[in-house]
Structures are given as structure tokens and as C-alpha cells.
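Listed next as C-alpha cells is one chain, alone, in the form predicted alone.
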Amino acid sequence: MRGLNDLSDLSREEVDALIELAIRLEHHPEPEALAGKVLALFFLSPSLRTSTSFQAAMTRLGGGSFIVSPESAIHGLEFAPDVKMDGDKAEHIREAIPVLASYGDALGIRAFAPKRSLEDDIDDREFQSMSALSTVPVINMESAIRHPCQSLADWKTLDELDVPSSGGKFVLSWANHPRALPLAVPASTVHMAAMRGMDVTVLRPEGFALPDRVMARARRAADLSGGSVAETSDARDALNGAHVVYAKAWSSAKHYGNDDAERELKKDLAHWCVTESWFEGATPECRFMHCLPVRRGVVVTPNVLEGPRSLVIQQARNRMWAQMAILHSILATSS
């Protein structure tokens, strides 16, 4: 495998695959498969999970790691094409990604949306330019519009758990939250479930639907796989059979970009938290989802958050060996 940068670019098959290596990893380890590799990491946003996990998974398989933030190693980093840098940034881009890919057999970078145009954060079209300038693979720790190791990660956890695929009705839930969020967890992850072959609802407010490029690709993706997606403000609808609600908070693609606006937008939703009360119409073994961090009381109450619904401490766990499954298809066949 060369790379990853969206769970897209990989079939059914091959998702599988990694699936399989990722279980067989955390029951049989390979404690010298990576000896003598490096993993570079690039953060431009900040991290717990991602960077733990990587840095664990690499130690796991016998390799190194290691973590350059702008925050902690980089005087100022310029992303201008064209620019005289004779201010504050001393470090281009166009620099930065060539030496790090130096460093490292390869180079996972993450980097939330710039938040500028909502069609070039679609597009991706910061992440790939940095993508571009790398001479080894290259793994999307999240983007703007992508977060394919924490899709791979949930979908070991839907296995474990049995959750059907064929038949199984999955649950996006839009959730308040005081900041406007990316987009890269619920588009990721709406074309997971799709993948699948799950039955997925997005839930939301007026003003908070996933943009049309978005929902058409996870549409194309259940029609590959025998799923179905559909879109709704009826939560009493939506939630009815429902073997997993998955909730996140999400930009609004009416006000991208324009926090004052969507402010205004979500003033009185914030009714949209997730009680034991939605699980009602669920199905008895219906679970609870969210990639972390969540706020408590805001997203999810703690009830529903500690419970026996909840799966959040799995899906955490679970990116670790899937991003372990990544790394030895990435390097362990490298020369």
C-alpha cells in the first residue's frame, strides 16, 4: 500500500484485508516487523488520540516516531505560494514537508480545514498540495473533508460488536457544541457506514445538512454496497430501529466559515444532546458512537457517555491497531 489518504480509494476487499491484519496484530504482535523504520508526524492541529495512537503503534511493531508541531518546533510556518517571508514566519511549507519526509520511511500529516472556501476544503486542496510535496507515503492523520484511519477503526469496532452490515440501521447525528467543527469525521464517516453496506441516516437541524458532494459520494458508496442513505430532521424517524446513533457536532455549510452566523443559527438547539432518552425506538442493543474528544453534557449526557451503550473507549483502542494494520501494509514490504 502506498499511502493512505481516504478510505475511498480502497475496496471492499482491501478493507477487509486491513481489518484482518489489524486483528491479527493485536493477537499475535510483530514486535520486529518496523525495525528500523521511522514514522514522521506532522501536526498542524492538535491532537491526543492520533498522535498517542501512531506513536504507540510504531513502538508496537518495533519502529520510531516522531512529532513536529508548529506550536513546539517551527518559528512561524508560511503556506503563501508567492510570498516575501519578512515578517514573523521563518519556515515554508515547501521546505518543511521535503525534510521531514527525509527523516521518515513515511509522513502521516494533519491539518484541519483552513475553513476559507468550503468547496476547496471539499476539494482537499490544502492537504494534497502539502501531499504532493513528500517523497515517501503519506497518511491522512485528518483533513479538511477526510479522517480515513479513525473510519477504518470504527468499522473493526462495528465488526467486534457484530453490528450488521446488510440490513443494519446506522444513526449520524448532528450534536451541539459550542465551536464550529470541521466536516472531516461526519463525511468520513457517513461514507464508512455506506461502505458498509449499513442503512444510514444523517440527523440534523435546519441549516446543518451535509453538503450535496458529500452526501452523493457516501450514495454512490451504498449503491456499490447494497446500503442506502437518507437525511432527516425527524429524530423520532431517524432513531427508530436504530442499531447505532454516531454523534458529532459539524460546521454548517449554509455559514461555513462565518462563525457569528452560525451562532445565531444553533442558539436553540441545544436540545440536540444525546440522552438515554433518543435510544427509546432504538433497537435493545443499540450503541453509542464518537470519535473523542466530546463534551460532556453538551454532546452526550455522561449517563449514555459511561454506560453500556457506549463505545468510545473501544473506538479509541481500535485506531491504534488499525493504524498498525496501516503501517506494516505501508512499510513492512518497503525496502
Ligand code: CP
Second form
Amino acid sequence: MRGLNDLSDLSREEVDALIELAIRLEHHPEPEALAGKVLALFFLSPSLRTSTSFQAAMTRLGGGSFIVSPESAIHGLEFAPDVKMDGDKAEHIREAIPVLASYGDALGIRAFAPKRSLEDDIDDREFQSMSALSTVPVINMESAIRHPCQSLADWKTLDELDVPSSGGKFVLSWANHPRALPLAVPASTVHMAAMRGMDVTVLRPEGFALPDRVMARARRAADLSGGSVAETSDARDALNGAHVVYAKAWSSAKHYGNDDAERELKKDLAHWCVTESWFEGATPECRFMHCLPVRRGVVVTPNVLEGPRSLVIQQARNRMWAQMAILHSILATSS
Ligand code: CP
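Please move on to the form predicted together with the ligand, as the form predicted alone is already shown.
Next comes the full complex, this chain leading.
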């Protein structure tokens, strides 16, 4: 495998093989598999799970890693393509990325959406232009519109619990949040569940429909897998018979980049917080998922988050096994 940009770049067979490898590495450690290999990790946006799980993954496979972020006392970074650098910023991204790549055998990049243009973010323009500067395989650690490592870990989590793929009802629900959060996780999650062959319902209030291009892409994945993708603002209808409720806050595509307009749109939506009553019409074994970090009492109540339905810790732990499989596939066979 040469890097990982998106789960949709992989076939169903390739995803299954990665999950099989993740399970193998979980139960049969290979502490020498990546001996002498180095993973460079470039974080332009914050993280707890991604940063630590990638470091843990490399250590468990016998390799090493280093992290660089704007907080780690690097020179101020300039991203603008044609600029005279006579201000505060002393380092251009066009040199920074090739330099970091030259120290590693693979490069992980995290860069949240710039939110200047919805179309540019759906095209993942900034991430793609940074990736193109790397001379080694790039792993997308969350870009404007993609979070493939989260999706692979979530897929493994669903498999472990025997959540049905064919005929399994997966509800991706918008949740309230004080901030206008990116589209990467909801876009990747709806695609992952559709690719897995599930019947996916996107539940969201008016004004928070996922962009048409995101939904169309998920529908194409569902056509191939035998799943389906629907959307509604009717919670009772969406949650009826659900096997999974995956909560996530995301920005309004309608007011993308306009925080004031979004705040106005959300002022009466505080009840979009997952409580136990959400599961009344669901299957008895219905699970609660969230990628974390999560705001307690805003996105979900603590009793659901800490209750038997909740898979959040298992999802986070599976990040490490899933990423070990990704790293093994990229680096174990490269010379
Ligand atoms: N879920 C996730 O990517 O977590 P972090 O933002 O903490 O890395």
C-alpha cells in the first residue's frame, strides 16, 4: 500500500485485509516488523488519540516516530503560494514538508478544514497540495473532508461486536455543539457505513444536511455494497430499529465558514443531545458510537457515554490496531 488518503481509495477486499491484519497484530505481536523505520507526524491541528495511537503503533511494531506541530517551537509557517516572506513567518510549507519527509519512511499529516470555501474543502485542496510535496507515502490523519484511520477503526469495532452489515441500521446523527466543527468525520463515517453494506440514515435538523457531493459519494458506495443511504430530520423514524447511533456535531453546509449565522441556526437545537430515551425504538442491543473528544451533557449524556451501549473507548483503542495494520502495509515490505 502506498499511503492512505481515503478509505474509498480501497476495495472492499483491501479493507477486509487491513482489518484482518489489525486483528492479527492485536493477538500476535510483531515487535520487529518495522525495526529501523521512522514515521514523521506533522500535526497542524490538535489531537489526543491520533498523535498517541500512531506513536504507540510504531513502538509496538519496533519502529520510531517523531511529532512536529506549530506548538513545538518551530518557525512560523507560511502557506500562501506566492508571498514575499518579510513578516513573522520564517518557514514555508513547501520546504517544511519535504524536509520532514526526508527524515521519515512515511509521513502522517493532520490539517483540519481551512473553511474558506466548502467546495475547496470537499476537494480537500489544502491537504492534497501538502501531500504532493512529500517524497514518502502520506497517511491522512484527518483532513478537511477525510478521516480514514477513524473509519477503519470504527469498521473493526462494528465487526468485533457482530453488528450486522447487510440489514444493519446505522444512524449517523448530528449533535449540538458550541463550535462549528469540520465535516471530515461525518463525511467519512457515512461513507464507511455505506461501504460496509449497512442501511445508513443521516439524522439532522434542517440546515445541517451533509453536502450533496458527500451524500452522492456515500450512495455510490451503498450501490456497490448492497446498502442504502437516506436522510431525515425525523428522529423517531430514524432511530426506529437502529443497531448503531453514531453521534457527531458538524458545520452547517448552508452557512459554511459563517460562525455567527451557524450560532443563530443552533440557538434552539440544544435538545440534539443523545439521551437514553433516543434508544426507545431502537434494537435492544443498539450501540452508541462517537469518535471523541466529546462534550458531555452537550453531545451526549454521561449515562449513555459511560453505559453498556457505549463503544467510545473500544473505538479509540482500535485506532491503534487499525493504524498498526496501515503502517505494516505501507512500511513492512518497503526497502
Ligand atoms: N478521534 C480523533 O481523531 O481524536 P483526536 O482528535 O484526539 O486525534
